[in-house]
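Presented below, as C-alpha cells, is a lone chain in the form predicted on its own.
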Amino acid sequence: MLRLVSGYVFGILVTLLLGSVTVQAQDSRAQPREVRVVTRVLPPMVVEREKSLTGFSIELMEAIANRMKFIPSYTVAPDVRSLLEEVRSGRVELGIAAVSITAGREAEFDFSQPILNSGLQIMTLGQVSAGGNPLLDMLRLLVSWTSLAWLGIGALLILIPAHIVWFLERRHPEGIVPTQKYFPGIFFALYWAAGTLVTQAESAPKHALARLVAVLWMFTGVVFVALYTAQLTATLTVQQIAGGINSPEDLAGKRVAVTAGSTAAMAVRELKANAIEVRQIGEAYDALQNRTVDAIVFDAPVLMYYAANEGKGRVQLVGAPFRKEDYGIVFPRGSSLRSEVNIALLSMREDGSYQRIYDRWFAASR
C-alpha cells in the first residue's frame, strides 16, 4: 500500500516538474530575445520622426528581425565613427544606417550581403541659391575692380573732348556752352561728353571744328563700349570656369564639406581638396547654404533624398556617383547572426519585399 502510495506521488511530482519545464519552454518560445542594434539618424537611411526611428535601414531592420523572430533594441550613434566604436566595443550586436563596406572595415569587421547599392556624390548649391540676390549681384559688379578701372579710363578721356568743344563752342552764339566762363562752362562740356560716350549726346556743337571733335568723339565711345562690354564679359567668364564644378576633377583646391571619419573625406583629400570635416551631414547642408563650403561630398543616396525634399531647387547634384560603394550590415567579427541575416536579405529580394522598402524611400528621389 505505502508503495502504491508513493508510486502516486512519484507520478504527480514528475508530471507537474514535466509540465513546468514545457510551459518555460513555451514562455521562451513566446518572448523573442532581444538584439541590440546600433544606427545613426541620416535620412533616408535612418530617419527621426517624433522620437521614434523610422527609414530605409530601420525598415529593413524590422523585416530581418520579424523572420528571424527577435526584437532590435536601438542605440544612436553620432557619426559612423561613433557607430562602429560600438560594434567594435561588442556593446551592440550590429550596426546598420549608411556603413559602407570597405577593405579596411572588412578586416576588423564582418559584413552582410550588401543592403544598399551607393557610391559618392557632389552636391553644389543651385542655380538660383548660387545667383543669390539679384540687386546684390548687380553692387558687387559695379564695384568690382574692372567697372572702377574702366570707369576711371573713360573719366580721364572726358576731360580731353570737354575742353576741347568748351573751348570751341563758348563764343558761338548757338553753342552748347552758354557761358564764355570755364565755371560753370566746363561743367556743360563734361555732360556732352559723358553722354556722347556712353549713348548719344542731347544736341550736337555748331562750330566746325567741334563738330568734326564729336564725329570723332563717338566713334570713340563705341570702341569704348565695345571693349568695356567685351573685358566684362571675359572676367565673368573666368570667374564662372574657376569657381565651376562640375566633376571631381574640379574639387581640386575647393572646400569641400565631408563628414569626419567618412569614406568621402579620403576620398575628396586624394583629390587635392580642402576636406571641411563635419560631424554630422546636417552641418555639411549648413555650411553650403551660409557659403562657408564650395560643395559637398558625400553618400549618393542620402544628398539624393535632401535634393529632392528639403533642399528642392536650392541646391544641385553634379555629375554621376563615383566612387562606387556598397552598404552593408556590420557584425563584430565571428558573430552568429551574420549567416542568419544574409538568409533573411536574400530572401527578401527573391520574394520583393526588399525593393517594396526600397521603393518608399528612394522611388521618388531618383
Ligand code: GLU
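Superpose the two forms; the largest set of C-alphas matching within 1.5 Å is the rigid core. Since we're looking at a predicted model, the values are computed, not measured. Numbering follows the first chain given and starts at 1. First, how it differs from the form predicted in complex with ligand GLU.
- With the core held fixed between the two forms, residue 178 has its Cα displaced by at least 2 Å.
- With the core held fixed, the Cα of residue 256 is displaced between the two forms by less than 2 Å.
- In the core-superposed comparison between the two forms, the C-alpha atom of residue 169 has shifted by at least 2 angstroms.
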Second form
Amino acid sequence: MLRLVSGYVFGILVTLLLGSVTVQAQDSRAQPREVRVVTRVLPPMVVEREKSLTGFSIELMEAIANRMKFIPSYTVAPDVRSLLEEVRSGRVELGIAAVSITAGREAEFDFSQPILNSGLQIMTLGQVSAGGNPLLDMLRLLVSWTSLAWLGIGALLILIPAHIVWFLERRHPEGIVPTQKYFPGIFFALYWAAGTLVTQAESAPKHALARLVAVLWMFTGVVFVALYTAQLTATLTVQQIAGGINSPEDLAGKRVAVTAGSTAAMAVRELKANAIEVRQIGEAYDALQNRTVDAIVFDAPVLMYYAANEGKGRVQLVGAPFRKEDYGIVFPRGSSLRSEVNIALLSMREDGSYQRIYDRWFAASR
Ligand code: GLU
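To test you: the structure above is the form predicted on its own. What is the structure of the form predicted in complex with ligand GLU?
Following is the full complex, with the preceding chain placed first.
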C-alpha cells in the first residue's frame, strides 16, 4: 500500500516536473522578445498596404529581427519630429523609416550604420502639366503682341518700296506692275514688297532705279527677319525661364512643400524659400498637383519612387540630389541593441540579402 502511494506521488511529481519543463520550453519558443519600433509611412521606405506595413525599411527591419530573434511591434508616427520624440523618450527601442543621419541628431541619438544613401532633391510639375502643350505655346506666340507689333511694322515698311516700285515699273513694258492704274497696280507692288521682305523676290523689277530699290529692300528683309526671329526666341526663352525652377538657388521666394521637422525643411529655409510644412508626403504631392506650391524638396529615393509610379508623366525631378544624406536606424543614446543591429545589417550586406531587399524596392522597373 505504501509502495502504491509512493508510486503515485512519484508519478505525480514526475508529471508535474515534465509538464513545467515543456511549458517553459514552449514559452521560450513561442514568445521571442518584442522590440518596440517607431516608423512612419513614406513609400517606398515604408508602405501601408491593407493596414499592414511593408516597404524597404520594414523588410530590412524584419530581416534584422529574424537574425536577432526578436519581434518588432510597430507604432506609426505622423512626422519625423514625433518619430524622434518617441525614440528620445524611450517609449520605443528604435526608429526606422527614412531618418537621415545628421550632426544635430547624432548629438542626441545613436544611429546604426547607414541603411541607404539618400539626398535632397527638387520636384516640380512636369513640363506638359506646367505650361500646356508646345503647339499651343507656338500659337500663343504667333498672336502675341510682340509678334503682331512686328507684323504691323512690316506692313508699314512695305508701303515705301511698294510705291517706289509701282511708280517706276508701271510704265516699263516688261515691268512687274502689269497696269498703270494705282489700283490694282499697287497690289502687285505690295505683294512683291512683302514677298521680298520675308523670303526671296519672286520677280525682279526691270527699271534700273527700281532694281536698286529692290536690292536695298532685300537687305532690309534680311535684317528684318533676323530681328523678328531674335525677338520671338527671346520671348520664348523668357517665358520658359520665368517661374522656372532649374536649381536650388531658384527656390528663393518660391512656395516649397516639405515635411515638418525634416532635413528638407531646414534646407529650403536656408535657401530663402517659403517653406510650406505638411505632415504626410502625400499632402505635398497633392499641393504640387493643385499648384498651391511651386515645388517639393524631399528625399531623392522617395521622390524618385513617386515620379516613376503614381506621379509618372505629371511631375519631374529637377537635377540631381543637391545635398547627400544617409538613412540610419535611430536608437536612444547608449542603446544596447545598436551593435547587434549593426552586425546583422553588415552581414546582410555581405551575404546578399540586403541587395535582394534593395532590388525589390529600387530596381529600375519599379
Ligand atoms: N529624411 C528626412 C529626415 O530625416 C525624412 C523626413 C520625414 O520623415 O518626413 O528629415
